[in-house]
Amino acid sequence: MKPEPVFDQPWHAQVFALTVHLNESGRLDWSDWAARFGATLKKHGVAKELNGGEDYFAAWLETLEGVLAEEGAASPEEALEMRGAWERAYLETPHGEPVQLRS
């Protein structure tokens, strides 16, 4: 029997694999990071469904955002920016076939 993957979607694994680079690479506090998560969950409703699926990792990535902005390491324009290359490099690509970004 085949396991069942643990994320629903490849960026759910992207975004945490890149939250714990971040917080093993000493430029996030791991304490601090589920401080913030936990209140971008209790904004959005803690009574919403948030399963590990798309809402949960929503509010990650929504939180990883905040976190990088503050930094300045990358901006709200320049994350949203990304958002919409990876959104049209991901309905450009044939099915099957490795979303990329174009340079």
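Think of the rigid core as the biggest set of C-alphas that the two forms share within 1.5 Å after superposition. Just so it is clear, the structure is predicted and the values come from calculations on it, not from any experiment. Positions refer to the first chain, counted from 1. What changes on going to the form predicted together with its partner chain:
- Residue 11 shows a C-alpha shift below 2 Å between the two forms [criterion: core-superposed Cα displacement of 2 Å].
- After superposing the rigid core, the Cα of residue 23 is displaced by less than 2 Å between the two forms.
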Second form
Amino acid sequence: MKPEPVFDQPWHAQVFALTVHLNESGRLDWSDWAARFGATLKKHGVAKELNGGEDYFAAWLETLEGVLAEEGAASPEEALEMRGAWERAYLETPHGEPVQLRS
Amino acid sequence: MPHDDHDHPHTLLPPDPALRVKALETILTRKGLIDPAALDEIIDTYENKIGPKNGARVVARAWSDPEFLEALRADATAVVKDMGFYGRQGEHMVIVENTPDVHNMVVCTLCSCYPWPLLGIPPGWYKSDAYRARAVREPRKVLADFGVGLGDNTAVRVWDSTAEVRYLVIPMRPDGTDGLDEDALAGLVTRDSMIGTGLAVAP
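Having seen the form predicted alone, could you now give me the structure of the form predicted together with its partner chain?
To see the whole picture, the full complex is given below, headed by that same chain.
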């Protein structure tokens, strides 16, 4: 039997690691995190039944964005702007070359 | 959105959430709040080093060594920490033992709390609404869906994990395993048997 991949998508692993790192470096209390994440899952689960895959990590990311915005570590405006910068970087990078943000 | 066009001149754009995660990483890195190398290390650990094999070693030893089992009952957190499996989130590990009278099963109704150091990242079904809701409401039906049939005399006990307490099921040792060493025994211990949605396999 082939083992299931630990993470289905690279970004699932990234958002997981980011959260664990913030906890390990003392910036995020795990009980608070679990409570907030649970609340997001509950909210999302009202409209449809969550399958525990992509929608699970979508709820995870939304929770993390909320926590970081509240703490002032990354405001929604900053996050949106940086997301746009990454999108442009991907669109402007020729295929096969490493994608880098322009400073 | 993915393109159909195969000779696209630029790098394929990742999905929206991937860009949002990258944005958070960049912002936090630039502010000196995170260390990108630490992220890679965490991913490597969870993808390659931590998994159900850790839990299987604990179970195999519990089956083989009565003193070890006693120590686990008294303070599983300390015992598994000695084996190098410690909770990075500071949670407490508690073992729950299956017997002919009681079958234990673990869920997290809040989110997906799970004994990471012993079992790795939970499978998708553990995180699904269906399992989280049904495990408590109709555990026998859920077990039947997993192919686990229990006798009428076996009670089912469902344990709800929290951020603070994580449960590891010690499945019943299969018959016909008297002569096996710990390595061979560990090979019989499946991930699902340690969540309680499966049984240890017979040799």
